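The form predicted on its own is given below as one chain in structure tokens.
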Amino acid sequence: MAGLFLLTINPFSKNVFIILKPMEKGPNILIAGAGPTGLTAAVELSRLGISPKIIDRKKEPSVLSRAVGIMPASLNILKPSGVTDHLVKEGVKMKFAQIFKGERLLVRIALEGGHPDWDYAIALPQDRTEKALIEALKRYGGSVEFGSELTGIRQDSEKVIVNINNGPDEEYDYVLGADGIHSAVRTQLGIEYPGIDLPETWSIADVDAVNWPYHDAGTICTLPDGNMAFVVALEENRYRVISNTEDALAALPLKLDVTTRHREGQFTISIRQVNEYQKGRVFLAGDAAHCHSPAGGRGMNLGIADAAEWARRTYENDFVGYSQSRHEAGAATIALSERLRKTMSSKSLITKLIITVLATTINLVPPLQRRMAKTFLDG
């Protein structure tokens, strides 16, 4: 026998076809960062027969809820690996989106028909989403090396040389930096992260509460002076409240009977995006490449889409266009998030009047309801 051959079915083709080709060793891949972006890249590569090394400087998996909303596009991406079934079973199905002006409901949009595959978004704490991805990675024979910090990186035309925990040099064909806003990969390669920091202080509260009547709805409350508050369910009787004020719970105009406060804090928001998602054999994805406000709930989903496209291109050995494609997607998501944030936080009386009139019209015109549902679910 002349040599070993690999039986291949192209997983991205609508037509099933078989290729017999000499079996080759797959590329040697390092993924820095085990959040949803890095884990999605690792799961997708593993599903396609490429076993990456994935590291994270945390000593153990995160227990923080962080990002919550999982949109239909992400559910479609994660379906082949079995992760979606777990997310749908574990998460809260958000079937409505609604806007209040103070305590008065302006519009309630049913999301039915907003997407061809899913009539809802999923709300689930990020640590549980990460757990589902880690379990999927284990099914493919992979694992995360926690407590492993990238302490050095350089490259030439043929390889990337990496230091982990100041240890000996390691060589990789490609590296994906999915290591967050303060990315060591991006920083050590000198890649700029242009953008702005918003001046106001935001706040967050994760609480247990009873008698909240909008468990299956994403809720936005507009407030005087350009303030706003968001509420979304995390699980049964547990909720996330976010506001562009210093006290999210105090800002919320609707009654929320809080029984336990799990986490409260303040944060600032940056609006940033790298100009290029690739430098030689090193790539960026997720928050390492872009960040924006939580308005619209798109951040984690954008990172998952980055990771899936990068994994596909790695499998196909074709990175041409990755940077342009993901930059365009990132810029569109940032623009959408900023439009929503600026509209909801506007102090202009004219803007507030337009919101009220538009909300009234949407309530009365079903086609507008469906269009808004599509915008919310599909972007």
Ligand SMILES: Cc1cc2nc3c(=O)[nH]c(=O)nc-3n(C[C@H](O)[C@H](O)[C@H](O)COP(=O)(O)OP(=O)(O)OC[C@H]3O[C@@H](n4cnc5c(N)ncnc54)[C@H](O)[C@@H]3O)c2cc1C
Given for the second form:
Amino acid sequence: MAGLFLLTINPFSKNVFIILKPMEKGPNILIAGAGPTGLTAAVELSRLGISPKIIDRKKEPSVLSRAVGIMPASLNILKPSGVTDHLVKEGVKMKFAQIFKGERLLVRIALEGGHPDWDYAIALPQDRTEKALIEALKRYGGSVEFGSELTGIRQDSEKVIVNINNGPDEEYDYVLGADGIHSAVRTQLGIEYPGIDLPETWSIADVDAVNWPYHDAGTICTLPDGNMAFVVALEENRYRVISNTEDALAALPLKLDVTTRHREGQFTISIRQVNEYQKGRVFLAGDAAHCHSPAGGRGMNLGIADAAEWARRTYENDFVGYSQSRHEAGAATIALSERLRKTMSSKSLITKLIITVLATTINLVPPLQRRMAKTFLDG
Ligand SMILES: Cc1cc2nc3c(=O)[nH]c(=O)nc-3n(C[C@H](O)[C@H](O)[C@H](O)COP(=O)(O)OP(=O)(O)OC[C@H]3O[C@@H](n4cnc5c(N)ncnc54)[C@H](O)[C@@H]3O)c2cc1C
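So that was the form predicted on its own. Now I'd like the form predicted together with the ligand, please.
So here's everything in the complex, that chain up top.
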């Protein structure tokens, strides 16, 4: 707009400096999917002065607890928008990570010093993380259009044409597919999602319980026959138990005094990643681009990181390298999660012996404890 200038501070520079730049109309952007990935992209774009349209096929916000662990990298990403303050206030501070062999504690690692900015990870049910993101989006004047499903997508070199709820053509400069593991954006553009589906059934239980002595710890129990169970706090006296068996509560070898069972279910796991996160003017992020087991609690965090990088690149109008950078980050996270899953669920007596010896050594050697804390918090 001729004659109008925008006074802005580069939000990515550590040295504060002011840029005087002509005020332009920002790109016309659609974000498909309002899970943690799409919401982070919408919040970050809005923070940078670009107002996207964000849609979700759900009628209303989710009430499912799904992802619990919020890692330091996500806390740093969501700090400038004020979301982190909310997450830290509402969530449980996970200050320890511990491994049991059956009922026997092998190692308890203090996470303090594992990350330069944070001595803990936050545990909070995913629906409450999404609520905090939706509230931040509102503060920037945005909102999610619920009940709006992306049903068609095609593109040429200048625009992306989208249909919502089988309605008329709508044109956008760029589209972000943050529409989860069964992404319509990905499938309609013919982008492959190579990988494997694990054969076993996993189980999950969200319960109220009393007298659990490890409220501020992420707890992993290795069991005979290559099975395992994880416990993490959701809030005061409420816990999530996950296992690679069909009954998480039955698999847990430690005493958990359950007073109420809120949600129990079973699920299967796929380990997949797209090769390309970009096709023309359309981009993928979050579970639409990668999925893996809950081991390490990284899935949601990886989506948040994808979204933040995509928003920054949109602001800077520089998408070169987005696909490669996110593919590398995704591959590293999947490798870490798979190492943990395979080690903890190994049936090999040698691997079990190595875990026991390593755990004993870690207990005795503080630098090794710090190294483990760094791996847990920082990847
Ligand atoms: C039991 C369980 C436990 C987990 N625990 C953890 C954990 O501890 N830590 C962790 O980091 N991760 C965990 N995860 C993984 C985590 O939940 C996902 O990685 C995360 O939800 C991915 O976010 P997303 O926004 O990419 O996708 P989603 O959360 O799946 O969001 C996608 C959104 O897109 C919408 N949508 C789909 N299709 C369309 C369409 N055509 N048009 C419009 N909207 C559409 C959906 O309604 C949905 O709201 C867990 C997952 C499960 C199932």
